[in-house]
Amino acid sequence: MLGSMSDPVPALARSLPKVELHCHLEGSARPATIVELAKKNGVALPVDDPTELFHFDDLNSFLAVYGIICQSLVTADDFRRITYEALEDAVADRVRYREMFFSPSFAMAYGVALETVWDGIRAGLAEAHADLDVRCRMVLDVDKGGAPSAATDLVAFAAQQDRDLIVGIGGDSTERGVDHSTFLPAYELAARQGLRRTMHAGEDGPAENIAISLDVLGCERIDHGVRLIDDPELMARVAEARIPLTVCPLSNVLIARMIDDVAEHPFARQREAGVLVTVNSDDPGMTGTTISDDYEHVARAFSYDLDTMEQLALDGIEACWAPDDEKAALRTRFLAEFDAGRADADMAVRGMS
């Protein structure tokens, strides 16, 4: 049964201070912004009516749009305030902490320089750290779309940067078709220079995309993973080993269009069966929505009740890949934020009726 309108809890879960592991930096720029690097750099939009230009019908019509996106941002200043305005509308949403995925390949194949786009992305991180109330981290992704040896290279010049700011590897774009063992020497790579490593998998394509990007390339998370829920003993070995997926409701329903509706996805099920499951946005940018949105509509889908909202935020810190003492401090400000919100609502302490 879906959770009333009434219900105070889904309001209340969008005020919860969050932890974001799946954002893609390319798909949480804002339209507007869009719309006038267009402009600035001559890239012709193919809708007369810009608000029209976030409109896709499918996983591959997303990817398409998301290539126009890509193909406006040309210099690093382009990268820069992207960066900067991403994180500045995290914080509206109360995201403390984010781990945040940039996808290069696309900006290279329209001619713009690795160095330029990581340039633009370094100078939006630190004004952002400088000047807001969040810690970002980026997670460089890989296109698998492409030729592994260009993953390969991309793992390389990862690896050559400051793991303070590059955490971690990871792969997006379509599944299908895609053989991801090929991925093997890239993720390899990235093992042995300390990448962390995750992958899209189980969105686009079936449970064994998962299964080969744990034991064939080592991967510590799943990005999406919904798909798991196809293989019972594959859950139950994520379950065991505690390896988060990183999931996006809205983005399942409003970009893979993979379901109708939140209460029809598998999430509740999979964290019924232990799975460290957790709640992100995917696209905000692109999909009009945010991470609010999903803490509110996993709520209402759910009939979660705040203790357990609480405990999915406290989730996403044991899923980041910040160190042991930045997750420490983030659990203790995060139960406090717990009680204050708490109290100001006059519901009782956190774990108590």
The other form holds:
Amino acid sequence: MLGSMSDPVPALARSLPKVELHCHLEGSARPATIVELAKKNGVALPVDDPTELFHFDDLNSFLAVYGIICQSLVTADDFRRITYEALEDAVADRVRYREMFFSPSFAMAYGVALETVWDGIRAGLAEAHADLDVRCRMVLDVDKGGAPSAATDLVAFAAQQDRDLIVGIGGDSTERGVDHSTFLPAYELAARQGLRRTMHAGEDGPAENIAISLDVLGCERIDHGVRLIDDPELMARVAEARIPLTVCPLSNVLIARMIDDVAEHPFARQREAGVLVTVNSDDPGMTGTTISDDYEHVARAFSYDLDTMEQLALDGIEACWAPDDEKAALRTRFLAEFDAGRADADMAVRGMS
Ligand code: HPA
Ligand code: ZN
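Alternative state: the form predicted in complex with ligand HPA, after the form predicted on its own:
Every chain and every other molecule in the complex is listed next, the one we just looked at coming first.
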């Protein structure tokens, strides 16, 4: 879907340099890789083509499919491969910096050791940093459907790793009916250990889960945060404190199915209220969409101009957890790439006239 001649911005938005802060490793695995790994590991998938599995009507049915996909991931080399490939795909979308979630509880449920998961991811990151023009840090997500004590154990593991490889922790999986405050011991430990903290909240649950994540758990970012729009007082506080939301507009249409179209997403209203919203893909392998699709859809749905789309890319830098010097270097690079992109677009228009 390219932009029309009358509005070139959606197409131009695709080629902007990007930061991505909400993207799950396991949900980024290529379907063809999942098929290969399942065969290699003797895991019987219920279908030959995993894309046939990718039918979900809500977050919980999506998570059931996520679990099936994760059965195919058994060895450290499997995790190395999906990490590397996820970053190869990110580069194709001009992602220059990513903070990527991994959710080890899913593989651990099938008997894979946490160390095996992590050894593979570390190897994939090292290879990607050597070969590819992208920098990535990981965020360990605890399973909100699991026991709070298991979450604390995962955080203790994360705390022992290099902060340049695991920068923080988050919480994903189911939201409905979960008392988010029960994860306080895990989040307190993370804070004591200097890990950054975020939480999926307000995706499939009320704005109250966002308030608990911020006020009880001490989160510095919120993943999704769609339902923030329901609590104007909280939204004003989030805006004032520059607490970023890592929004995944197409995921909200395709996975949680809270809206039928990106145009119905509160993204633009949240932004108008001063909230630091960022654009992200969530689970590109499973939705068959990429962050470029999200940029394109946001530009079209809200009729944003190129300045606004460039500002959204810069907002990703503000919201990320890279050291300040790295953020400054990213900003300089993005500004140069914006100029080059505008010059190319001008040449293309002149060539047509
Ligand atoms: N929400 C909750 N759990 C998830 C998601 C999500 O968007 N993606 C992968 N696991
Ligand atoms: Zn997510």
